[in-house]
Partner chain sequence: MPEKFDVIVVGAGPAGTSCAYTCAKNGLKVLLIERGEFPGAKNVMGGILYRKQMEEIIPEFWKEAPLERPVVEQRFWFLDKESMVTTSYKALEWGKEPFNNFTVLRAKFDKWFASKAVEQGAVLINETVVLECIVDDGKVVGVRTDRPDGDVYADVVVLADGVNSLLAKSLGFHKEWKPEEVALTVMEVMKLPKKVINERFNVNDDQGVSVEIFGDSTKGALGTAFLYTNKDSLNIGVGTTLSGMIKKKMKPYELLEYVKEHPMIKPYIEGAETEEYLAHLIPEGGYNSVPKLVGDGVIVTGDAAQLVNAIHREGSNMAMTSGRLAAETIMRAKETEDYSERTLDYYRTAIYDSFIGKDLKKYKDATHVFEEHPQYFEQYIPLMNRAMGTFFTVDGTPKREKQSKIIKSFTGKNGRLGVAKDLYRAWRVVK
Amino acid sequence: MAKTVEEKQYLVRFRCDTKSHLEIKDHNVCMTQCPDKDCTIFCPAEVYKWEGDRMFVGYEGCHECGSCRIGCGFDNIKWEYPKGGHGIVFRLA
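Would you be able to provide this chain's structure on its own in the form predicted in complex with the partner chain?
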């Protein structure tokens, strides 16, 4: 049984690009204006991790759902599709 998000993510196939399709527009905004860092909570793939003073973006595990772009209260995430054929590859549902 996959219980943790790491275990769940392990079951998913990704064809990662070398270049990130997600980008924090201004790291200073995360640091100074956003105490809750909601993206680190609601992102279903735990792509966003706050480490000390900087937001780390693990784009390799992104499900391309779009939640971070819409849910960031500061419109601080630049969101694109990964290059054609790259990114997540669902096999089932």
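In place of the form predicted in complex with the partner chain, output the structure of the form predicted alone.
Left out here are the partners and the other molecules; the chain alone remains.
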């Protein structure tokens, strides 16, 4: 039985779509108005990565928890559920 958070996250499986269900609305907001890049802190799956001067979104590992929407103080993340049949699959252990 999984005991640590990392062990539990290992049990998560994904069926990825070819199209992202997450989108940065305006990359300039991230670059000019958001010095702390809170989405990189809130997301437990580390979906958001700030590299150079741009925010990259690795939607394939999204846990669909929605914490990035809450954590973004600029409402700069467009978040939708993945289309039917895609997204995260939880397994119990």
